[in-house]
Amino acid sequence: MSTVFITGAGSGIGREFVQQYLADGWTVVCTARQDAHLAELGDAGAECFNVDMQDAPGILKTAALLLDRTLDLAILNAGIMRGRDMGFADIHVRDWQESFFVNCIAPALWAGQLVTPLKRRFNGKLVALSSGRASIGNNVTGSTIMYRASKAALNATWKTLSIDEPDVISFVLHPGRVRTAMGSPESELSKEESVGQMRRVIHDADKNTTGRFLDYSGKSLPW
């Protein structure tokens, strides 16, 4: 039986990943923060840990519990968008720091530990959810400064990871514009559609995929 680890599984895209992998018979290990979400995920059949993505010791403590296991796939989905309307004249330093920690530093901490259980499976895959807004080449609208910057940093981190850990297939995925709390009601994709297509990209990923920045359909995006 295949095993997947998913962060940020309490709601939205993360929860949908859990539901779809469980439906296909995978063993799902995941993280969430709220007690209600933890209970719901457990009732659905997932093994769930209470982890705050701003708590470095908590991340490392939980990751240590996975070191002796075998993982086929890890999806680092948890992320935040702070200061959506913030401009350069009113930068909020605390929000900036939290954005970088959750969107870049926390995934890097997870990656440093998860490569060990992923290497026990041939072609283990380590996927981080990025954003189209992380693309410097495609940025023609500005705005959402902290989110863009923290996700671009995530992309740079994962590109380096793909070089430093060649025995793991690692790449970043843009889920598209999805109708979730972080997205908007006008977004073109439902979470079911986005996750379903990302799962196909993940399934088809091989050594030629590692180190790439792809969208939910498998299209390459400019860094």
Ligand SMILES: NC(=O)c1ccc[n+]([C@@H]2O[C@H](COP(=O)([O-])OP(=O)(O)OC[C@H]3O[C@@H](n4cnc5c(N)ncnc54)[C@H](OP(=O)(O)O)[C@@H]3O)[C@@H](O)[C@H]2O)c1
Second form
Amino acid sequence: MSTVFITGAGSGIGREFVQQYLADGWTVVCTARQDAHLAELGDAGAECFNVDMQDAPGILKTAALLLDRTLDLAILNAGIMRGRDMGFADIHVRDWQESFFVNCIAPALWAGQLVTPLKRRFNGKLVALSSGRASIGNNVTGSTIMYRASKAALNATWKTLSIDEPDVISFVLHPGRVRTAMGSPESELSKEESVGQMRRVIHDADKNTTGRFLDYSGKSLPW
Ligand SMILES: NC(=O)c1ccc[n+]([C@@H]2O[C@H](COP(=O)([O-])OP(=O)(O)OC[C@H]3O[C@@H](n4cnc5c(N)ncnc54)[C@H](OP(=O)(O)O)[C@@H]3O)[C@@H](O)[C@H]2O)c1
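Next up, can you give the form predicted together with this ligand of this protein, since the form predicted on its own came first?
Entire complex below, previous chain first.
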């Protein structure tokens, strides 16, 4: 049986990943931070840990519990978009710090610990949920400064990871514009569509995929 680890599983795209992998018979290990979400995930059949992505000791403590396990796949999904409408004059250091911690530092901390359980499988996969807004090459509209910057930093981190840890397949995925709390109701994709397509890209990923920035359909995006 295959095992996947997913962060930010309480709601949105993360919850949809949990549901689809459970439905396919995978063992799902995940994190959430709200009691109601933890209870629902447990009832659904997932093994769930309470971890806040700004709590570095909490991340490392939970990761240590997974060190002796075998993982086929890890999806670092939890993310935030702070100050959506803030201009450069409005933004505060605390918002920058929170954006970088949740969107880049936390995934990097997880990655450092999860490579060991992933290396127990041939072609273990370590996927981070990035964003089209992480692309510097495609940025012609500006805005969402902290989100863009922190996701671009995540991309740089994952590129380095793919070189430093060649025994794990590491890549970043843009889920498309999805109708979740973060996305808008007008976004083109449902959670089901986005996750269904990303799962196909993840399934097909091999050594040629490592170090790449792909969207939900498998198309390469410019860094
Ligand atoms: N939706 C889109 O259109 C879109 C587009 C591009 C990229 N993405 C990326 O896709 C990923 C999932 O986004 P989404 O649309 O599902 O967003 P969402 O509905 O806002 O869900 C975000 C998830 O991250 C968790 N999270 C946020 N801050 C956390 C923290 N400090 N500690 C622990 N968990 C935390 C949330 O937990 P709670 O449920 O407890 O709040 C939730 O599970 C994110 O990385 C996002 O940047 C989304």
